[in-house]
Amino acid sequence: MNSITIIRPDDWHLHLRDGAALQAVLPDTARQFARAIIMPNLRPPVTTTALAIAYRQRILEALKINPVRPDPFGHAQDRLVEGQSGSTGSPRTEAGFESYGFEPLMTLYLTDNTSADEIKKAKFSGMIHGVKLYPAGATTNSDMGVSDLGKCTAALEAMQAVGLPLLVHAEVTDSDVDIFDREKVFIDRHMVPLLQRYPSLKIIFEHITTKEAADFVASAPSNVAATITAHHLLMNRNDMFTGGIHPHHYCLPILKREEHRLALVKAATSGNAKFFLGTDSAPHAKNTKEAACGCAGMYTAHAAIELYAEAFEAADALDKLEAFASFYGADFYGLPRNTEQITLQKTSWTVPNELAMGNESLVLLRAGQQIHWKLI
């Protein structure tokens, strides 16, 4: 197969950050995806409806004012404003950015003090599509996360009542639990009791990384689903260490053994509507990754759908990519499916080493290496 045309996909788990980082990375997502669930772990975190709406407005403004940069990835510039060049550095007009048709779907950051009233306000705003559970200390900017789910009873009951999904970073943070086992332990300690206590609460098990998580979601009731990243489909924990330590392959949840990668591929390509695309693309400046205590996260938004195509092709399942990328997430969130199409061509291209991000730089996944599908 030399090309594949699919309904334009959505990204159901994305980090855009704010400020200069937002300006730098947003075009990569908007070029490929119609919508994205935006993570709320800013500093300070997005804990209220008012903060989420303000953040949404900053994203929309970034779509209008961000300058055109040369497309460093060899993709066709088919969404430029008429009369402008992809290499001029000129600002886009508002109409030009509207042609992206990108919609940010906002979320709240759950804390021990999130109230039922705030949950209701979020739901009825029409702009908030989920509430993110970060166990305190689990990942980037999670220090204000939940310390005890028992403190969130009122918020969780309200979410169940109004139909606002809970998006779970499912890892325990106990120092005595091995980092490779934190997802598995979270299932036993928290996911099972959570389902028992809130049987109709919509739950998305974010960026699953283990066979245990895939099995749990597959056997759970229909109100439970999961997102899967491209990097967890393509890589195992050897990729962090082969030939030396690779800090740009360090993410949370951490890469796991090959048996778990294979289980994720099986789930993603199974045609089971409980599993859908969520990149967890997470930009960090180069100097914060290549450090004595480096940040967790991989930046994949520059080539997200191409990387998924590689993973599905390797599993001889390209015919399953469209539903995974474009249908199942929208269905679970109760949103209409997109109608616009994108086309991927089977051709190799070399990923640039870095992307400018304000006064810093961002190292891309596969920097200096090839990707074998290209969005045209």
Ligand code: NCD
The other form holds:
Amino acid sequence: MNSITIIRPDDWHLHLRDGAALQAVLPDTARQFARAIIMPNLRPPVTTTALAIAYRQRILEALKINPVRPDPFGHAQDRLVEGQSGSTGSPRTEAGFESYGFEPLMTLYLTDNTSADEIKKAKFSGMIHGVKLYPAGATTNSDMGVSDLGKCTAALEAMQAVGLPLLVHAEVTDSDVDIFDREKVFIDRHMVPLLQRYPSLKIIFEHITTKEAADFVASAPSNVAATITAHHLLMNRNDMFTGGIHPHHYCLPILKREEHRLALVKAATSGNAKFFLGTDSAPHAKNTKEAACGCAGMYTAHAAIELYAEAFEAADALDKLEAFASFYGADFYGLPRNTEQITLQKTSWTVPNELAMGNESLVLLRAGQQIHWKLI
Ligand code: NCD
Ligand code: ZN
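Now that we've seen the form predicted alone, could you pull up the form predicted together with this ligand?
Full complex below, order starting with the chain above.
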């Protein structure tokens, strides 16, 4: 197969950051995806509807004012096509929507103090599509996260009542639990009790990385789904260490053994609607990754759909890419599917080493190496 045309995809888990970083990374996502679920782990975190709406406004502004970055990839020309409409069925009256066809879907950051009122406000804003649970200390900017799920009863009950999904970073933080086991242990300690206590709460098990998580989601009721990143489909934990340590392959949840990667590929390509695309593209400046204590997060937005295409092709399952990337997430979130299409061509191209991010730089996944599909 030399090319593949699919309905324009959505990214159901994305870090856009703010300020100069937002300006730098947003075009990469907007070029490929119609919509993205925007993670709320800013500093300070997006804990209220008012903060989420203000952040959404900054994203729309960035879409509007973003110059077409000199494009080392040679495939971003469509970024400013006038009148190109996204087609999510939602109103696209704000500046930026028409020209980029990209819609940010906002989330709230759950804390021990999130009130039921705040949840209702979020739901009725129509702009907030989920609430993110970061166990305190689990990952980047999670220190204001949840210390004890027991403190979130009011918020979780309200979410269940109004139909606002819970997006879970599913890793325990106990220092006596091995980093490679943190997801698996979270299932028994927290996921199972959560489902029992809130049987009709929509739960998205974010960026699953283990066979245990894939099995859990597959056998859970229909209100439970999962996102899968491209990097966890393409790499295993050896990729952090082969020939020396690779800080740009460090993310959370951490890359796992090959058997887990294979289980994720199987889940993503199974045609099971519970598994859908979420890049978890997480930009960090080069100097904070290449450091004595480097940040967790991989930047993949520059080639997201191409990387997924590679993973699906390797599994001989390109025919399953469209539903995974463009249908199942929208269905689970109760949003209309997109209607425009994108085309990917089987062409090898070399990923540039870095991208300017304000005064800093960002190292791209596969920097200096080839990717074998290209969005045209
Ligand atoms: C994310 C980030 O940098 O915000 N990092 C990561 O390794 N994935 C946070 C997260 O999703 O865990
Ligand atoms: Zn993330």
